[in-house]
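Encoded as structure tokens, the following chain is the form predicted on its own, with no partner shown.
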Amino acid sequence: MVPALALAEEAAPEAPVDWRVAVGRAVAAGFAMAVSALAAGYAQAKIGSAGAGTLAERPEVSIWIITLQALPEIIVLLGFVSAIMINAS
């Protein structure tokens, strides 16, 4: 009964943003999901063409590769992560 009553409350009305943060923020969302973006796909051509000359000549590390092609996704996610969180501030 005493937390209903706790959340019956009515929020605070927010301040109003003005418009050049909200632009700045979007921006460097945006910036930081393309820079991660960028910096994946660099890095997963790299590790793909050295896996490629790997696994022509040692097939049996093929986990390795595949697990050492998966890692830059990380990249991307962490970015996308930074990007919901300067937008959310």
Contents of the next structure:
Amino acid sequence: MVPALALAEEAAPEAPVDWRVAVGRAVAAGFAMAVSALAAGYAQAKIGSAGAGTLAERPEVSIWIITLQALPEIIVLLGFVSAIMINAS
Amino acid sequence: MSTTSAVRPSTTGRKDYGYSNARVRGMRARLLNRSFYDTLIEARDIQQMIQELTSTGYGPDLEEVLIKGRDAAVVDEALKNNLVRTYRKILGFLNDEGRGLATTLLGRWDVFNIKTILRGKHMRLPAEEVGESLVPAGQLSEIELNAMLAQDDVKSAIDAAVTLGLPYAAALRYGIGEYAKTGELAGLELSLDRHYAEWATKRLSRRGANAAIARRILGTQIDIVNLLTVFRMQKADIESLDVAQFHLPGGLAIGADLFEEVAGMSDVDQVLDRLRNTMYGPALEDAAMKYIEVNSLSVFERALEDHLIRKVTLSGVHDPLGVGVVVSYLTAKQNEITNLRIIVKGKSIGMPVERVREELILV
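Okay, that is the form predicted on its own; can I get the form predicted in complex with the partner chain now?
So here's everything in the complex, that chain up top.
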């Protein structure tokens, strides 16, 4: 009797996800990704033009400029993680 | 003079200052500091000064001209070439709006150059000697200035400006009549100053924070010219003159009414008292003590110039995303060249070290 009950519990079907929730999650994940990518792109464009100007006059600070240029990548990485978490919830 | 191309101002287009401001900040980091000035002042002779300067950004400009000799005049030429080259470089990478604003402010170099040529022609000085004093850092190119310089007299020089269609031709044509009548350059020079003040004020009258910065600087420059006119009038008989005609429009604090009021005052003390509450009050009060000692109006000229340089140089610090950084650098660079010229010329004529130090403007 007990094993039969246990088997019955395991075989219980998952409740179907409402399609509107699924679409909402996908849109939210896409939005998080898109906004963070645009923000990172904007920041990199500004840093890039300023960095090019600085490098034209002071090539010795190139390491700093490359570091600063890479920093906005964190924004898009955070957006990517947010998108995954939204989709997985 | 090493540059030949003219830069005409543009008023529209891109407004991103990220690249240009970062580049100018990089250039600003190479401006000479006080300890370098001290090293230069304490140099034994011109040879050591040249050696010290060669190790800075002035090296390439010095190497270009050292073939002509190793004296103060050659160093002076190298310094001027460096100024012109630096200005052209900045105008070359500035965005359209910034170039328009900077070129408008640099227009006062055109006025300086034309006045220098006219004075040289008026006094019948050799063209080479006058040419050494020119600094083609404004709109007018070296070729255009040389075309005026090659003429025999003031009238021919103005005719050349009209033929070439130079921006100041109309003002010169307007003033030539009085010159022909009186034989004095004052009217012509006033006409030039007025033309520049009106032209630049009109160009900077559009909206926007960057135009406002440039307008404040131009307004201060015009105020200073008006104040210097007032001080000069103290030593001249002006009772028969209409003083209003000497007022330049576009200033910040010295309007036509105040100008006429102070121009009509009988002594410098009264003028200083009346100007105490204006933005130039502190600078003039500081100079007043020195004026009592030396009794020369040049102390006020120096004090006002000092005020302008400090104001413009420090204004850019608070404007990292606008034209302020560039305008501030243009002024700081000009001040650096002026300081170097004072040191080199002063030392070469045997000026005492303390006197040389007094003449420098250190911001």
